[in-house]
Amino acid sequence: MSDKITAALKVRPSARQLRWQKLEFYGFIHFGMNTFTDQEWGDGKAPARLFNPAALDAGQWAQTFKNAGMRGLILTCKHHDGFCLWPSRYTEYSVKNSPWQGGRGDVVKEAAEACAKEGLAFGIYLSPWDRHEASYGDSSRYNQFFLNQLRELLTGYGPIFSVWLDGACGEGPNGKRQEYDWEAYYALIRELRPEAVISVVGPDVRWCGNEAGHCRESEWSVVPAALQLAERIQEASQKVDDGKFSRRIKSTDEDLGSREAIAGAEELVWYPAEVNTSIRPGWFYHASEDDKVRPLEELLEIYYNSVGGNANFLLNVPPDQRGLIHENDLNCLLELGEVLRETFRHNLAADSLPKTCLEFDLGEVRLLDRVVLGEEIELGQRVEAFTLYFRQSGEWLKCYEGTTIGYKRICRLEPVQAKAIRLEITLARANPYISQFEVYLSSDRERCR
């Protein structure tokens, strides 16, 4: 065994990983400013007038998340406009000044309190590019003024399971660069809330490399450490909304943690990937995309490959301008929900006593096609490809292979009658601890499809 694969398998998830990782699938609020001015990137300009979500029922959000079969919510609480959606004392640009409520609404408190009351973990979106402040660009006092804000966020609303930060990056007044201080602000996370994860530029959750719902076919958590820093460049970072970054897939990115991405690499973390996408072509509400959103087979695709590729699923939901989820997004998000639950009701095997570790007897001929999969990651990750064979008067048939199996891998079959099934490794890093065999039938409806 190399050095490198020695290493490797040390490297286990924190606690706050471990709790993440079982949320498996929760849901992005993208809501604000834009939604009122029909447009993705704000420039902070627009008064705070415009900001008047007359219905809003942030309980109708968490029932819809819940009953898509979500874990979690992440509410943008300050986009790029700057436009802040609880009345922050730092600035005047924030729903205190609109007519909401006659200004003395709390967007982020009603979505925390909401999320509670339904069971579902809350996190916060900040943007660190603020389009509307004037000490953007000037970086000691913007990141003292970020900060700020992201204190009140931390210490106002609760628990948090998730600190959602990205890395745009603008120019500030006449031109100057803001450099921000990412260690400063992971320090302030940890300490006020050392529960949360920081995603995507930060040490806990890796974006998974695009906005569009591409999973990769082997998702290794064990990645180099470099990948850390990765969404920090501001040479990379998204400036302007140009249509294409949102779609954008780095095939380049494909591999991250096999045994050739790792043999160079002078650090290995535990760093797991998140696939974040939205229901509809865009991230805040257009009425224009009303006829847009995704299809229950559009995002059933995802789940699968994401939920069910050692990744987790933050599904992008924009309410619209009364507050609500469209009725269109809410319509298909219950028919997810419910084709999950049909699927995932009943484990075939529940019953069944394993002949050996990985080979379960059903009892009798079974109708399956899907088989979910599990390592103790708390053991680490281990498994690199196996086999899955199912048994028919007598003979064992092949019916699926795959690669990395991690927190969870969910092997989509056709359908087949069986009596028996097995799983083989056929390579693995050490010794693999399987802590997850389960076999299901998909729901009539999907199936019909």
Ligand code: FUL
Second form
Amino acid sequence: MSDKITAALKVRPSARQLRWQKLEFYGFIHFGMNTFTDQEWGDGKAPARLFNPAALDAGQWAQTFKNAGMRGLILTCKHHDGFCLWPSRYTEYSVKNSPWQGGRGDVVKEAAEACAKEGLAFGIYLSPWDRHEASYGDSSRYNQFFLNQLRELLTGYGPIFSVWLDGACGEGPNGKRQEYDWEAYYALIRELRPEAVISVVGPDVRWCGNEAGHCRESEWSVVPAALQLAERIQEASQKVDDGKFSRRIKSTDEDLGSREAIAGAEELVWYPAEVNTSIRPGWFYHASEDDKVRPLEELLEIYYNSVGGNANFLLNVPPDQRGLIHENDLNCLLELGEVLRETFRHNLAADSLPKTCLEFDLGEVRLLDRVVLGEEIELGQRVEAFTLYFRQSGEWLKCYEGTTIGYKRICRLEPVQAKAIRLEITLARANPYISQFEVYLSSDRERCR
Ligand code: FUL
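Would you generate the structure of this protein in the form predicted in complex with ligand FUL, following the form predicted alone above?
Every chain and every other molecule in the complex is listed next, the one we just looked at coming first.
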């Protein structure tokens, strides 16, 4: 075995990464000043009085997410325009100067409480890029401002599962560029919320590399350590042609973790993927996109390829100017939840007899089209290729070929009538530990037609 493979086998998830991985599917709420100005990137000049949702109900967001099968919610507490959804002590540009609830409202509080009530994990998005704040561009002053805001969010709203940071770094109101002090941000997050993963521009959760919902065929959680800096470096160096840009490992590359991909890496880390995309074309709500909500089959496709392909799925659902998830999105999410619940309700292999550790006798012939596999990732990620076979009575027939498994692989097969299923690991970095083997018949085929 090569040294690199031996090294890869030693890379394991942290406790916070393990907890995060088990959330599988959770939602993003993009809501703020942009919702009222019909913009995607506000310039920080829209007056606070424009923020005035008539019927904001974070309970509706949380219930909808829960019904859709999600296990958490991340809220854009502050987007690039700098408008804060909580009454921050450090700026006047927030809900406290809006007419909503007479300036006494706090969207972050309402969202955090609604999540707690529904049993959802709560996470925060706080944009480092701030187009309103005057100190932006005066690096140390703004970094302190950002830390102050982080502290407010990390101490005032209960447990936080994810601090989602993006690397956008544009010009501030004074035309100057800001040098973010990422290490100081991370240190504060670790100090105040050691349970939280730091996502995207952060060491714990890797951006999948696109915002379209595209997933990799083989998603590895063990990848070159350089990727932990990818979102920072890309942003910083796209502007400078230092000759290194083209040689850099990018989060967009199709293969990040195969033997070939890690061969040249100096260091390897556990850095699992999160797939983020929006249910509509934009991240924020625009009435003009009411008829552009992604259809159920598209969401299912992304779900299967992300959650079913060793990545977590972060689906954005932007509330409208009322402060509610629009009926079109809501109906689609309810249907998604129903399909997922129905599909994964009855594990046909629950009472099966494991013949060997990788062969399951279902006891009787069953119609099935989903096989869910999982590795014991506390021991790392090991499987590189596998094949599934089924048997009715006579010979074994091949029904699926796959590559990585990781935390979870949902294999979608053409429906087969099978009495037994066999999993053959054809390539692995060491003895595989398969911790999950479930069999289902999906409920979505009729609906998506
Ligand atoms: C990006 C932002 O620029 C978009 O507006 C959106 O918030 C997306 C999730 O992250 O960096």
